[in-house]
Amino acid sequence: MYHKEKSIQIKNSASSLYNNLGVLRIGPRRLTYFTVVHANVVNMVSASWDGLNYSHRQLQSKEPNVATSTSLIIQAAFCVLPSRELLVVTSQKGIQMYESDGSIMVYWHALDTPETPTAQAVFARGISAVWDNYICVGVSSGSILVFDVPSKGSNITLSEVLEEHKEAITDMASECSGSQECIADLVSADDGGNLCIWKSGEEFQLLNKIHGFDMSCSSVKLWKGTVVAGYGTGQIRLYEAVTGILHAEVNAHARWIYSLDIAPFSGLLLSAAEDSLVRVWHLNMTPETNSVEVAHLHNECVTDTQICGAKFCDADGYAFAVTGYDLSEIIRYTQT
C-alpha cells in the first residue's frame, strides 16, 4: 500500500520526544515544511515537492537576557489558524511562536519556574491551534494556556488558563475534520491517562472528563466526535468525547505509543511506537448505530529504531513521514 521514498537529511538527529516530528504542506508554493527537535534545537527543512530543492535552518531555544539557552525544546508543532499559521516551540523556560518559515519570532511567554529547585520539572508541551484565534498550550503543572492570537502582528494575548489536569499535560488535539456539527473541539491528554474535553470559545468549557488508568496517554486525536488515544501500553482507545463511551479498544503495539496522526479526509490512522513499527489503520464510523469500526491496512518496519514521530503529510493520507531517536533523517512513505 506504502512504499519508500528517499529520506530527507537532517542536520541533528531526533530527541527521545513524543510527537516529535511536525509538517505543514504549503499549496501554493509546493512545499512541506518538516521540523524535528534535537536537544536545544529545533531542525526545520523546506522541502520542494519534485524533491529536488531542500533548505535547512536551526531554531534554537530562546530565553529573554540569555545570548544563548541551554534549556532543553521539548516540542515543535506547527498551528494552522484560518488567518495565519504559526510555528510554536516549547521549552523548560518557556514558549516560543514563530513565523511558518521560522524566520521571525512573534512571541514569548516565559513559564513560571519556583526560586528554589523542586523535584518537578517545568517544560511546556502539548500544542494546539482551536478554533478561529486560539492556541493552547500545556505546561508540567497540568495547566492548558490560551493564548488570543490576532490575525496577523505579535499582539499575541494570554486570555485563559485552564486548571483541570492535574498531571503534566502531554498532548492536545483539536477537532480536525472540519465538521461544524461537533460539540467539543478540543481534547487534552496528561501523564496519568486522563482527558478532557472542551468546547472552546471566549470562555473554555469542560465537557467531559475520561479518568486514566495511571499510564501516559502520549498522544491524541479529535476527529469527527471521537477522542482516538495512544499510551504507553501500546494501547489505542476511541472514546465518543461528549459521553466517554469506549467504542474501541486496539492492541497496536507491543511497547510504548510515541505518535499517532489522522488524515481527516480518509480517516486513515497512523500510529508509531517503541517497537520499531508504524501502523496505518482506517476508521470508519456508522452514525445510525453510533459506532466506530478499526480496520488494520499497513505496517511499516523501521529496523532497529525507537519511532518518536509520525505524521501524515497531507489530509487525504496520500504519504506519510517518520522519525526515530538518534536518526538523522526523515523517511518518507507515499501510497503505491
Second form
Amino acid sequence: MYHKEKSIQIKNSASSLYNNLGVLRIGPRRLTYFTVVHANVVNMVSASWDGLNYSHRQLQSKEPNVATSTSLIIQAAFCVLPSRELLVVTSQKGIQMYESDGSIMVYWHALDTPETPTAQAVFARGISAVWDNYICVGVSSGSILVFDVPSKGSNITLSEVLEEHKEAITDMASECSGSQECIADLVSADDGGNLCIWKSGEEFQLLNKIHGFDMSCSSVKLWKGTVVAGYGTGQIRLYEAVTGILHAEVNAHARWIYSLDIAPFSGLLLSAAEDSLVRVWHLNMTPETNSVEVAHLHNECVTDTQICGAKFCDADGYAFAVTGYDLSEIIRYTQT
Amino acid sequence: MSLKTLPLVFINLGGEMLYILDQRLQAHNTSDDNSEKGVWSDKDRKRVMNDITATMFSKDFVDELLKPQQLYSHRTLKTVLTRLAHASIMRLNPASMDKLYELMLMAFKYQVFLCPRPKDLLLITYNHIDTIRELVKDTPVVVNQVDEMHRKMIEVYSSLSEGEFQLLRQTLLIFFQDMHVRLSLFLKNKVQNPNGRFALSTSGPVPHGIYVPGLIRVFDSKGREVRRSQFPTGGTYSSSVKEGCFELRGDRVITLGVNMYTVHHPEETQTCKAPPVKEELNLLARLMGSMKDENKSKTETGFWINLFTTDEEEDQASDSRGADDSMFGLISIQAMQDEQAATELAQIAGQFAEQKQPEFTSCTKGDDLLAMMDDL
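In place of the form predicted alone, the structure of the form predicted in complex with its partner chain is requested.
Then the entire complex follows, led off by the chain already shown.
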C-alpha cells in the first residue's frame, strides 16, 4: 500500500519525545516544512515537492535577550489558523511562537518557574490551534494556556488559563478550525490518561471529561466528533467526544504509543510506537448507527528504531513521514 | 526535564563501574605474570569494592543525590564518577577513565533503551543494587548503607506514575543521544549491530500490563462488545511474564542491570574501535614479533622476527595470533596496564638482546630495537 521514499537528512537526531514531528504543507509554494526536536534545538527542513531542494534551519530554545540560557525543548508544532500559520515551540522555560518558516519569533511566554527546584519538573507540552484565533498550550501542572492570536502581528495575549487537569498535559488536538460548526473543538490529554473535551470561545467551556486508567495518553486526535487516543499500554481508543462513549479499542502496539495522526479527508489513521512499528488504519463513521469501524490497512517496520513522530504529509494521507530516537533522518512513505 | 534522574544515574552507572572494575581486577589476579605489580589479590579487590560502595551509598552523597535537580553534564558526571573510583586504593589514568565511562554509559543506555516499561527503570536499578549488595556482602556496615539507600529509593520512586517514569526515561535518552560506541560483548551477543545501534525485537513477551497486539474490539452505545477482529501485527508477540518485585528483596524478573560480565571471558570488558588506539608499544611489538598473550609462558612462544615487514607478512602475523587477540581493534582497561605492556616488551627485548632488565623505559628499548633492525 505504501512504499519507502528517499529520506530527508536532518542536522541532528530526533529526541525521544511524544509527537516529535511537525509537518506543514505550503501549497502555493509547493513546499513542505518539517520540524524535529533534538534536545534544545528544533531542526527545520523545507522540502520542495519535486524533491530537488532542501533547506535547513535550526531554532534554539532561549529566552529573548538572554544569550546563554537554553533549555530542553519538549515539543514543536505548526498551528494553522484561517489567517496565518505559526510554529509553536515549548520548552522548560516557556513558549515561543515563530512565523511558520521559523524566521522571526513573534511571541514569548515565560512559564512560572519556582526559585528553587521542587520535585515536579516544569515544562510546556501539548500544542493546538483552535477555531479562528486561539492557540492552546498545555503545562506540566495540568493547566492549559489559551492565547488569543490576531490575524497578523505580534499582539498575542494570554486570554484564559483552563484548570481542569491535575496531571501534566501530554497532547492536545482540535478540529473545525474556521470552516464548520462543531460541538466540540478541542481535546486535551494528560499523564493519567484523562481526556477533557472543550468548546472554544471567549470563555472555553468544558463539555466532557473522560477518565483515564492511570496510564498516560501520549497522543490524541479529534475527528468528526470522535476522540482518537493513544496510550502507554500500546492501545488506541476511540471515544465519542461529547458523551464519552467508547466506540472501539485496539490492542495496536507492543510498546508505548508516541504519535497518532489523522488524514481528515480520507479518515486514515496513523499510529507509531516504541515497538518500531508504524500502522495505518481506516476509520469509518456510520452516523446512523452511531458506530465507528476501525480497519487495519498497513504496517511499516523501522528496524531497531523507537519511533517518536509520525504524521501524514497531506490531508488525504497519500504520504506520511516518520522520525525515530537517535535517527538523523525523516523517513518518508508514499502510497503505491 | 525530569528532576529525579540523578539517583538512578549514579546507582546504575556506579553499579556498571563496579561490575567492570570487579571483573578487571579479577582478570589481573589470574595472570601468571611474575611481576609483583599488576596483581590484585582477592582482598585488594574486595577492599576496592567496599570503598567505592561505601562512598557511593554514604548518607551525605545519597542526600545530595535525592535533591530534585537537573541532570549533570557529561563532564561533571565523569568527574564525580572518577572521584568515586578513586575513593579506593586503585588509580585509573585519564585514558582508562574515559574508556570506563564509555563502557558504563553504553551499558546503561542499552538498559534504558530496552527497558520494557518506563517503571521497569526501577527494577533495573534494583538489579544493580542487589548485585552491589552481593559484592560487599562480607562487610555488614556497607551492606546496611546499601539497604538504607534502597529503602530511600523505594520511598521516593514507588509513587511515581508511569508518565513521570517515561519523562525520566526521556531525559536519560536525551543524555545518551548519539552515543553509538560498540561493545564487544554486545556485538558478540547480537544485541548491538555493527553500526552501534541496539537491536529491537518485534517478537517475544509484551511488557507487563501491555496487551498482546492484534485485537480490534467495537462496542455499542451501551458499552457492550459487538464485534472483534484480528489484524496482522508484523511480529510474533506473546503474553507478558509476571511482574518483577519492587520491594527490598525479591525476584526482579527482568535481567537488564544484572552483571553481564561475570559469565563471560575477561576480555569482554572492552570497547571496539576500528583502528587500534594503543599504539607505539603495540606497533613496536608487532615489528619485533608476535605479541605475547598474558597467560602464555615466556619460554614457550617461538618468536619470529619480521625483518622486512610487508603488509602481507603483517597480516600473517595477525592471523597467527588467534581469535583471542585482545590487542587487535580492542582497547583494554589499563589499571596499571602500561606497566604490564612495558614488562612484556622488556621480555621481548630481553630475549632478543639476551639479557634481562629489571627496570624498563620504553623509549630507550624502542630505539635499541630499531637500531638493531637497521643494522641487519
